[in-house]
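One chain comes next, on its own, written out as structure tokens in the form predicted alone.
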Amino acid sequence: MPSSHSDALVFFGATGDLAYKKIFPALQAMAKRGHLNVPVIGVAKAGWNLDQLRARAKDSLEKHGGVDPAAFEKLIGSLRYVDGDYQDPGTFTALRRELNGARSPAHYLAIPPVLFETVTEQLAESNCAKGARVIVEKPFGHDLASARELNRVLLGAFDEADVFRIDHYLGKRAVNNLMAFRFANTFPEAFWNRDYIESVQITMAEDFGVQGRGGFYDQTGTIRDVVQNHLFQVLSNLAMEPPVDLESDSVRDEKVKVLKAISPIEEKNVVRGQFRGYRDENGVAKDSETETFAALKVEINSWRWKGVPFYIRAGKSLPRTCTEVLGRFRKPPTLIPDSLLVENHVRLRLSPEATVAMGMMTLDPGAEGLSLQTAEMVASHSPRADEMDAYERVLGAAMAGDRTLFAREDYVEQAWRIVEPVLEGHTPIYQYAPNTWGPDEAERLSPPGGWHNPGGKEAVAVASETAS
């Protein structure tokens, strides 16, 4: 891991939507914690000056988290601005002047992917890439070929050790808590394997549609937008072997091994859906075949997981917004009639609150004889007001040179390899009504025991139901 901390932060796309909603709030939070003690240089082509960028930053904070007077003054005092076209070498000459001798800046490309190559090449030609890091916002390509081309361009200007591919999902504390659950405790190792686990399902549900981003979403779809990146990261954290140490490459080595053990998805193991009304969104083609829902089945051909199916499901306009993992256990070899048993489970909720729950069978205290019920032991907490946002965490890690939370070149390419047959194929698109759990056809991929539909906040409490 590089020992030097970045001595400047440059972020391209300073006047854009991502900066407005996420970056300025993250920078103020870093300043408040004392983690931002370097110049911050915004770059954009907007015809603006520094005062206008400062006003934009204040407006951003007023609408996204609030202004902290002391931290805001610190942020504003460090802020610089370069206005210019990304294709104009003069823009990068001006950037070099603003860097003012910084020897290890971090360049954050919070810009559309079509501009990645242009900016990367201009950074190299202007000598702004020397000794620097580059932070690349997803998506990392549109398919395997474009991912390889993007990696070729990035590695033409930067070493792999200095390339930080942001998937903000890896900055979420609850996602990292999967590793803590598995490797900071003794008991999960006893059952977290093919001997005891019958199936695992991962659900990422959103109760909203495309929120005015129809043009973007119609070129992307659910598999590209959240499955190939966010949910594969969750899958990797769940299925990886213990790393030999906590160095970033040791952790990332184990995640890559998980993806290497997964065969490309066959068309029979995917169901795509589209909520009714999607084609009426601005920017969406009237005959669009882009999925807003996807259900997939994969298997990991490893010693730990061979024969255990993993089901991944994600979609928009579902009944609630929630991300949850459910691992179902095999039924015990007991003398109790199988018809009375419901599989034990471990339930890990990642959002909106963090929950670890163990589901088991107990005697029904209100009935006579062998009457069983299911109940959960639950540990849960909601995010605290002072908890680090995902963007604050990943930007701070990148500037510190800690690569653990970032996707490596081989990981990105393996992820695209797995989903490429689905992207290139012509699987049917099934309509589903908003506020439902996707198309009926998803039942074709139903896990043993059926899909687990995450409940609302009430699921945090101890729950029970009588087994029939």
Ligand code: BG6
Contents of the next structure:
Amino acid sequence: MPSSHSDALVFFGATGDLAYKKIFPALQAMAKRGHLNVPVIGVAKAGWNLDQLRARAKDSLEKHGGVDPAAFEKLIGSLRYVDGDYQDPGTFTALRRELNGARSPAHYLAIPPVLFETVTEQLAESNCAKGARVIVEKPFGHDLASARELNRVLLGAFDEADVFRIDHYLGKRAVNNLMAFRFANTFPEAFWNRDYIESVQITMAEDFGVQGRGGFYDQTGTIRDVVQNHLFQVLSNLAMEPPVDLESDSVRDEKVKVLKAISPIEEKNVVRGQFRGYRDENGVAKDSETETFAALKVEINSWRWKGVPFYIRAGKSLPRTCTEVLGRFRKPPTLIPDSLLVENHVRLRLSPEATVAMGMMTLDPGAEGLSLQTAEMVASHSPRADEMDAYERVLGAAMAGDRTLFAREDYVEQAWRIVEPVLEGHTPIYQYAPNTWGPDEAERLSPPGGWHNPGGKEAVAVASETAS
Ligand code: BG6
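Could I have the structure of this protein in the form predicted together with ligand BG6, to go alongside the form predicted alone above?
Whole complex next, starting from this chain.
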């Protein structure tokens, strides 16, 4: 097991889409911060040479965040390239040569899951796995059985402690801030439980479609693409108990407990939708039943949460791009008639900006009598240009051997167990018009008080502090 910092980064899929959109920008940012002091070896089967990969890196940066001349030079200087088929042992002999004696490389599999097994076995056989870490892109498996099989393959070549399962939501500061909000402050503990909270909803809305990823998406769907991983991580951060210490396994133990307390989803608690026009996308089957929208209801059978429904909703081609959590409070035992009460809530926005807002009932200053409005006290923080992106953070953490930002085997399996009953697409798929909040049928699952559509009519802000 390598305990030190990785001394080389190998990324398979160097000419692919993920490298283009996310990895080169993350690597340049690491170089800029002085965090990239090891050789970076791209591997792909494209018939390319190193100069072509360098040109691709430049193009990627021009489109995604811009070229920083000094950092780019550094990145280009560290870059190496191995071209070859992943089935061919010769590719791995060439990789071994490029590793040039590195003792604890990190191998990042930014490749389609069907290739994980081949690459892992070749890494082991070529002696490139010894002392190494492996970083695996999501989705980790396709269901519970395939995730177990993938674990078996990976654990044949690496120790669990050296397997880093990426879920870039774990690298998002705003997601980690959920834990800071809950465990660095005293007051949330007083209300963040079944005694005070009536329901919690998590919405991940995206105002774009599948962006040329039709082939991938049609095999995946919303539940596999973002619910089983990203949104369950948000759910775990919201629902977990405080860890006994800050060790990565202590934090991950608490997250697993949340998932263990959730039963497999029943079909009646899921609504799937597909935006009109999806079937015309490249790579999408004309009769596709894959969902581009999902709404789910789960219950966490724990001491803290029993009886509190948690709603998760995610979709493509919705009216805006925003991820937000809304916890609604139970009604107070007040003498004010129910019909006059409005809403009391906690709103936690994760993107595009990070916001913590407390919504409370106040007298409407523009009206007379007992007319109430929800006013919000807001703390909000817009991302700064120099802020670490999630990919930069998770790659840096994997290379440093910090496992906190990665999903453990048992967690991934629990997450699949929960969604397994609705993965096979037996539930109906309802069409919805692009730029709407999903199919009307989602109303069937509607939380008490209704779905909260982020960025809609916001409550009045009574005080606001915005860090620049
Ligand atoms: C990816 C999904 O994992 O996350 C995409 O495959 C989704 O479909 C993306 O758009 C969202 O990530 P972010 O960081 O933009 O919220």
